[in-house]
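Read the single chain below, which is given as structure tokens and is the form predicted alone.
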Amino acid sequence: MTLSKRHLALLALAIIALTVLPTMLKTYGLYLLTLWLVYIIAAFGLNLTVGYAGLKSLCHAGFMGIGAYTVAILMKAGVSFWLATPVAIVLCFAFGLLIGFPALRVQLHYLGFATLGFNLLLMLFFRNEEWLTGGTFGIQNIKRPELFGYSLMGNLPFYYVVLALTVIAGAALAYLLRSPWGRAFAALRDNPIRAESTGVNITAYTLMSFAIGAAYAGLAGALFAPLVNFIEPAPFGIGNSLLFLLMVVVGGSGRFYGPVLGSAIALLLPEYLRFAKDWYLAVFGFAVVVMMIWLPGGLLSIKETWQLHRAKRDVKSARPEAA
């Protein structure tokens, strides 16, 4: 399956816009844009696990924390960012395999509780193992890397590196989803018993959906650490795991561009609602609830929802004539 010319043109325009737009932004705006790209990478991984494979995961922020702490610790020990990042990705991949084993025995909300417990264990580790993670004081002064001798300490150069890695991560995920692996993940989501009867190795694909999703979170964490220059346990708690799930669901679970739109809504909309002061979280939460009632398939399901509504209306209007 190949992309249409229109799709490729829109994608090229979006990349050009993301290349030009940062030159017009101030420091905080550029930081938010970079953080949005980091969250997109993390949400890509969760969308694979939840949206395409149909598994419940509430520990994605914990995986991101593993990636961030791995890079921070190794960079403090003198290891290059470009060597520390693959280590973080592989380590998250291994932990993803580990947390995937409960998915072989429990499903639905039971699996959600199992992954929630894993995130809680990671939080306790980040907070209590001060000899390694710095505890509640965290790890400070995490420097941004160099690339071919060129420093990425500036906000704009680092943004372009994050943008390039986001595009690469998105292209790799698109290739995976268009491969037989992607069809196997969809079969696992739709009907595991029927998928197994057609030769899909349920055990292998269940474990791989968690592992690959965790690897994406590890890459996001590896970029998050030098972006903020300081990490501590709070950003990797259960609240942020729920936020990542919200990004996937709001944008459109099981839709490739769902995490892109969902992360923009979850990250940027609260910023524009701050004029409401103490009420902005309530307004944001109410907006999400309303959207889930009318668009349970996410924002990217507007077209299908409208077509379904029109079809039902046409059927109702045709009944008196048939009678």
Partner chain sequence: MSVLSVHDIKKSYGAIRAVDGVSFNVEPGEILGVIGPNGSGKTTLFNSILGQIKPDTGRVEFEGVDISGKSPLALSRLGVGRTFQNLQVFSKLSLRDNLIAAAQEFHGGLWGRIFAPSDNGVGARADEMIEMFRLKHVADLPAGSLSYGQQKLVDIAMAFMPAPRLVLLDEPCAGVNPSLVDGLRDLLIELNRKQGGSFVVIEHNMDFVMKLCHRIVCMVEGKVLAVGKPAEIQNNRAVLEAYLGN
Contents of the next structure:
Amino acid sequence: MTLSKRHLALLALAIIALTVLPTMLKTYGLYLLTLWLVYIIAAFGLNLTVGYAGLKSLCHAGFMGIGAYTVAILMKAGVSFWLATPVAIVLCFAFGLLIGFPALRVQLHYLGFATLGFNLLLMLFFRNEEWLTGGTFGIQNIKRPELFGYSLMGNLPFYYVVLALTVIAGAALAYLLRSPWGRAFAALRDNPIRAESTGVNITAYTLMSFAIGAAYAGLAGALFAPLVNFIEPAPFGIGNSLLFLLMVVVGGSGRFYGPVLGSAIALLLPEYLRFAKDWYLAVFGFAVVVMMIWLPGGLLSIKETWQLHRAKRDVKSARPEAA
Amino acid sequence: MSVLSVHDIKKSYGAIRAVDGVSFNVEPGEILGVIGPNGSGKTTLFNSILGQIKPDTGRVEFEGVDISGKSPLALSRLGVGRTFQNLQVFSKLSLRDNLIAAAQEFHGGLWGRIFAPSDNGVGARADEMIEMFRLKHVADLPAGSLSYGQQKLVDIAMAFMPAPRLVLLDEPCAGVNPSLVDGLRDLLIELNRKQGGSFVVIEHNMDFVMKLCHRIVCMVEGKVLAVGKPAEIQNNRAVLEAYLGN
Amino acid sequence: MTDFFQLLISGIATGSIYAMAALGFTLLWQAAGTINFAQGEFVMLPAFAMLIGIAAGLPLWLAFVVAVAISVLVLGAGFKRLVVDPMRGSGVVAVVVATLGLSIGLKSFVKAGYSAEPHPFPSVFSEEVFKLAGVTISYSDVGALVFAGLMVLGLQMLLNKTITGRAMQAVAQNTFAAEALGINVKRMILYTFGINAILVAVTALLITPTYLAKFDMGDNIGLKAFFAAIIGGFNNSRGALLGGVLVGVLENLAGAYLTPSYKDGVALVLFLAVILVKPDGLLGTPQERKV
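Next up, the form predicted in complex with the partner chain, please; the one we just looked at was the form predicted alone.
Up next: the whole complex, starting with the chain shown before.
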């Protein structure tokens, strides 16, 4: 990805806005904004697996759960957040590799079910292993960390840490996608058979797309735990995994900024509209159906879909004259 | 040493002997054509060489190394390229990215490529190919949006991108507009002269094969009926009979 | 040992209910290439339809008949016309995403519009038990087994013995050839969607007394149906039956003898084991890798 000047300017503007704006927000607004960033990190990872490498993953919330529980459990055991987070990321990476293996064996659509089943298994683990996870009661009072002696207990300092990590995570992803890896992922997505005969090691790239995607969820989970101070199994269930997939698709899968838009629509708005959440999700679910019919490329593809539509119409209207 | 040697390949499907003891060699720099009427076993032979199907008996050697049953990835790494009969491009990537994707994995290690420049050093070569195939005007369009003929050219160019020492071409003329066939032939001759390497071409278009290939293997009913220079094949009675039939 | 037989019988009963949902799932895939991720919600909706019918004073059997009718209309014809048909040609993945959206939409709609709580649901069969050779068997297990068995057998008969059924199979195996033979492909596909709608309604009738009517009851039943279908073989309708029964029995046995808390994970483990050994399922035939 090469950045145009306009793109750079807009990006700088967005980051400045995200730096200044929160000073004017109240507690709940700030919480939502932080949550949005956390979801964006997770969705960045899923977009790599789903949008760029073209694999179906339906256990992203589960990966996020692994990250959140790892950090919560380690912090309760007295381990520093800054040590626990890398552990969470590595653990998720390892689980991603593990889940990637069926991907090599099975036909594409089975993969969705395999990952869904894995998420179910994780939920059972979170619920049943009370000695470790606190069962349905979860783990309470997860403290926010300190950084260089400064406490991040306050909402604003913690927000800035999350913002910084989001920018770093996004930049790392952009760097990866810009490298030959990005093209190899796309080759894997567009035509695995051709990719293999042109020297693309599809085993390695499949596993990596899963593992890196999971690692992003691990980071998101690690930030989620101290953000909400309390974790329980519910947010890491199958329902949220489906929402994660939909938010990548709705934003525009395989588009870098797709997850930014998608996570606002699929996870942030329902949280904001808490009292009407279920109605909102009902409308959202049906809207996805309509979107897959009219705009399968996601919201960020509106312009191209419209151009394509017009081009087709022009061809249609031009045809009688040519004949 | 021959670039490719095929020893006594046999493959049966039930009672049908698709390939029945085929052997031949391909020499360095040679363009070898494989012809034969429908059902003569060309495709089975082709897939056996590429390890897509496992022959009942026989051996395939590339530069003296046994390559029977090797994966497409292993073959490509050894220096064996191939084209596809039906269109196989990366449809959402641009034409130029298609060509780069076809060669980038041959340079550096997997991990090193994360930190490599985006084109991994093969961008210039891709531009050369684009120039040679006269596709410059569409180089930045998604490959999936190109015409059938253009995609066919992309498919062929991709096979040549990593400069393989052996390329297997699976019916390069299939579906190509007859008026463009001569141009395609000239391109392949130029590629052969410029970057060397040996080609094996499976093709129905007799005129194309006769003018392109140095040597031709004619197969009938799973067996090699005749091997020789185009002129010899053209004048071979048995070949004529097999084609004109009954 | 008598415990074992009890578990076996109730496992077969539950498994045959899974098999029905799985069967509908494979039929849709075969006939229309539709992978329906909302299959679980398709079971949940008729359950609520019956619940509303009962609340309005209808006897269970009448509520069931009404639910089947609504199901055929909405989940059969409606689903095909409004969701599947407009997406023809956009590929399997688009349909998968759309049905995922549908799944969330339906779940949330029921949760917001009706209730988030689980509701008890009357059983068609008596809750009483009887003893046979020392083994305690419940009437509802036997009833479920017989009912589901009859449904599946009847469907097999329909598919194999009647002209319409053979035409449906022809469509499933090769749409183009079927069309060339003069079969009304569109109608056959519509029938398939109708059959799926009936299957999910019957599944709802049999499983809701144990699962309770809840907006997210489909998560579990849907997942079990998917796994059963794949374990048995995605392209074989008898496979769904085998897969369903296997899942039902093994999770019952694992729940009793290994660990009750991970009972729901059995289907996944079985699924992984099967696809590692035989990727096309136990009764499936290998499919060519599509280019």
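We call the rigid core whatever largest set of C-alpha positions still superposes within 1.5 Å between the two forms. Note that the structure is a prediction, hence the values are computed from the model and not measured. Numbering follows the first chain given and starts at 1.
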message: Checking V288 here: with the core superposed, does its CA move 2 Å or more between the two forms?
response: yes
query: Against the rigid core, is the Cα displacement of L268 between the two forms at least 2 Å?
result: yes
